[in-house]
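This document opens with one chain alone, in structure tokens, the form predicted alone.
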Amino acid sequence: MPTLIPILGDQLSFHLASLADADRADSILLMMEVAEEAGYVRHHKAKIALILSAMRHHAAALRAAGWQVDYIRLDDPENSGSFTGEVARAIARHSPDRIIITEPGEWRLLAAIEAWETLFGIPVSIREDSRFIASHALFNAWADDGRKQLRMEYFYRLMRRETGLLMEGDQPAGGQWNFDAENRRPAREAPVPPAQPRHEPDAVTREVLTLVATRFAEHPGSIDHFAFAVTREQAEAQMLWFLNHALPGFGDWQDAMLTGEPFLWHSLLSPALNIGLIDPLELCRAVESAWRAGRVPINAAEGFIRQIIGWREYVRGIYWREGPHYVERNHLHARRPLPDFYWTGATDLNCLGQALRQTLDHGYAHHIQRLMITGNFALIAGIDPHALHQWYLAIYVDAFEWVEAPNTIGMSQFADGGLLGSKPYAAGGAYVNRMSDYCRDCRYDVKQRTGPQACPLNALYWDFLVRNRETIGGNPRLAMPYRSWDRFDGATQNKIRNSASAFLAKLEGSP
């Protein structure tokens, strides 16, 4: 009797834990395109297309490597529409004596898989996902080591020592752990960014795009610009392009935002990383090699590696440690509904419009656009963090809950009360003006605080601080802005609060 090995849509790797000791002759790899996963949130069309195309390509690669693959397509008339339903049908077809599966990236799916053994009456082995550098045990041992706060910077140092990346013996290369202070050059100084390569859709991808356009016509976003890597070979080509063309400028300009430039010096490798086409440690070692060969500066190499072995591994550890109810946290009691323009891009705030329309076009925005444009607006406007979480999960092609939820609930919205971030990442228009050219063509004046032409972010920023003072006023990292607020005279304070209230009233009444 064979072993049934289900492979999920973000597990497109030959190096899965569930395959480690599998016998090709006596294993059935089950890959399933199911409507339940495509629709449990309104996923961007490009996200659905990416996963389906990459799955179909990976199934072909597995077959070519000698594996037996039972592949269920979305348009199969017998498709039950759920993972559990398709596992049940596969058991009826193949009569396996056991199921082995690599753990999923969401609590929701883990709960379903944990019920299979009872439901189907055969052993089910759930193996830890070995594609990550930090095991659950390693992260929890670090977190439980008498720490008052679980700060990423200290976890990152552990990861540097564990991997040996950018280390000289037991000391960090370059004499310091973090070069982030050198990675914030303003947009007005930025040179012309390199042109990203396009991975033109082949026959498999074109078939998927047609399916998505037909079956998911009501989902947000466009697939007209689809050119993401959907195979291991394309992902490797994307990685080589990044190392040779964009990485040298990544450090200096990673926080910059420019009109009409959705990709800038970013790698566009996060989708490939998160679905398994690229190994994170392999990528980081290639970045380190580029630095050691003198092809890129250390601030670029360190900044990129920190995002992978530091931030990416850290948020995964937080997600699994904190449990399935983490996404429901709302420390600041924000209740305002998510504005419709998050789904349409129809707003007269140019910074938001630029980031949202780019997101709808490509299913992509880089980390500063997510944190300091779409996230910052939601934070200072008091948007329900769970609604924003569901939007981020749906709208970005690289969004899976293990990585998206801590970034949204913790880093972006401070809804976990500071477990992840040391302060709310709130800002007015000055930050956007410094790091982008968006304010140049906006109908609002970024230098005005109140009045009909004033940038709404300015009043919203101060209003956010005042209305949440009881909750966050004691945060030492916010002492300076609170002192600034207290120096305003009463009339100025009233004007700011009234401007914010008028904008928020209009926001709630927007069509």
Ligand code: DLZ
Second form
Amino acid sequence: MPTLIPILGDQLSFHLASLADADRADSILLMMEVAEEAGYVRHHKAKIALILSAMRHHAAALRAAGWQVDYIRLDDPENSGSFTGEVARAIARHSPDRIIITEPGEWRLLAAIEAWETLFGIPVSIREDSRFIASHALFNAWADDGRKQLRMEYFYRLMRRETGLLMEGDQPAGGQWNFDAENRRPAREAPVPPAQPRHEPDAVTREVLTLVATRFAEHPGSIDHFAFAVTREQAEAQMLWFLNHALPGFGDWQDAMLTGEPFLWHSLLSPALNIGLIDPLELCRAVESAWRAGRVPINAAEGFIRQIIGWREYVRGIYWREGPHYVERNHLHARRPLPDFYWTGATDLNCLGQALRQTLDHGYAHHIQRLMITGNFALIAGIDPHALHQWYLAIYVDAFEWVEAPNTIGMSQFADGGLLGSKPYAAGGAYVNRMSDYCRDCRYDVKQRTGPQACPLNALYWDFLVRNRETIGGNPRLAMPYRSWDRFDGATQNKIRNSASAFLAKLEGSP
Ligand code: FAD
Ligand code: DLZ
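Other form of same protein, the form predicted together with the ligand, not the form predicted alone:
Next comes the full complex, this chain leading.
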């Protein structure tokens, strides 16, 4: 009797733990397009298209490599619509004597898979996902090692030592662990960014795009510009393009935001990494080689490698360590509903409009847009972090809960009370004006604090600090802004708070 090996839509790699010792002649690989996965949050059309197209291409590659693949298409008339339903049908077809699966990327699915053994009466082995550098045991050993705080920087140094990346013996290459101080140059100094390559849809992708356009017409976002890498070859081409054209400027300009430039010096590799088309370590080794060959500066190579072996591995460790209820945390008791304009882009704050409209157009925004535009607005406006988490999970093509939730709940909304960040990433208009050209074409004046022309972020920022003083007022990293607030006279303080209240009252009825 064969072994049934389900392969999920973000497990599109030949190097899966569940395949490591599998016998091609005696294994059935089950790949399932199911409506439940498109609907547990209302995913952006481009995200559904990316996953279905990449799954179809991967199934063909697996077959070409000699694997037996049982592939369930979304429009198969018998499709039950869920992983559990499809595994039940596959068991009836193949009578396997066991199931082996690589762990999924979400608590929700892990719970469903853990129920299969009892439900189906055959052994189910769930294997740890070996596509990550840090195992659960390694992360937990680090976290449990008598630390008061789980700071990414220290975890990152461990990852550098574990991988040997950018190391000279036991010392960091270039004499420093972190070159961030040389990064983050403001947008107004930025040269013209390199043009991203397009991976033109082939017949498989075009068929998926038609399916998505009809079946998921009500879902947010556009697929008109769809050009993501959906095969390993395209992902490798994207990686090569990045190494040659964007990586040299990545360090300097990683925080810059420019009107009409959604991608700038970013790699757009998160979808390929997260669904398994590219191996993170292979990518980091290629980046290191580019630095060692003198093709890119150290601040670019180190800055990029830190995002992958530092942040990416670290947020995953936090997600699994903190448990399924992490996504419900709400340290600041923020309760305001998510404004409708997050789904439409229809807002007259130009910074938000720019970030939201490119998100709807592409399913993509870069890190600082996610953190300091859409995330910052939600934070200072007191938006319910769980609603925001569901939005991020739905709207970005690279969003899977293990990576999205700690970034949203923790880094961006401080809803976990400071597990990921030592202070909330809250900012007024001055930050946006320094790091972007968005304020130039905005109907609001970034220099004004109150009044009808004033940038709403300014009053909201102060209002956020005052509203949450009881919870975060003792944070030493916020001592300076609280001192500044206390120096305003009473009339100014009132004006600021009234401006914020008036804006927030209108927001309830947005757009
Ligand atoms: P680049 O700027 O080229 O960076 C290179 C790579 O580093 C990325 O591909 C990614 O794999 C990794 N990386 C960078 N920052 C982070 C980070 N903070 N956490 C994890 N990996 C990181 N990333 C996701 O992959 N999926 C998500 O669902 C996601 N949600 C986010 C939500 C919020 C609120 C915030 C603030 C960040 C989120 N990120 C998420 C992190 C980051 O914004 C994206 O990884 C990045 O924008 C992807 O674009 P890129 O590949 O062009 O990245
Ligand atoms: C996100 C997604 C979507 C939209 N559709 C499918 C699908 O039809 N089949 C599939 O195997 N996976 C899909 N996925 C990805 C899963 O939701 C993913 O495996 C989980 O989010 C766990 O990370």
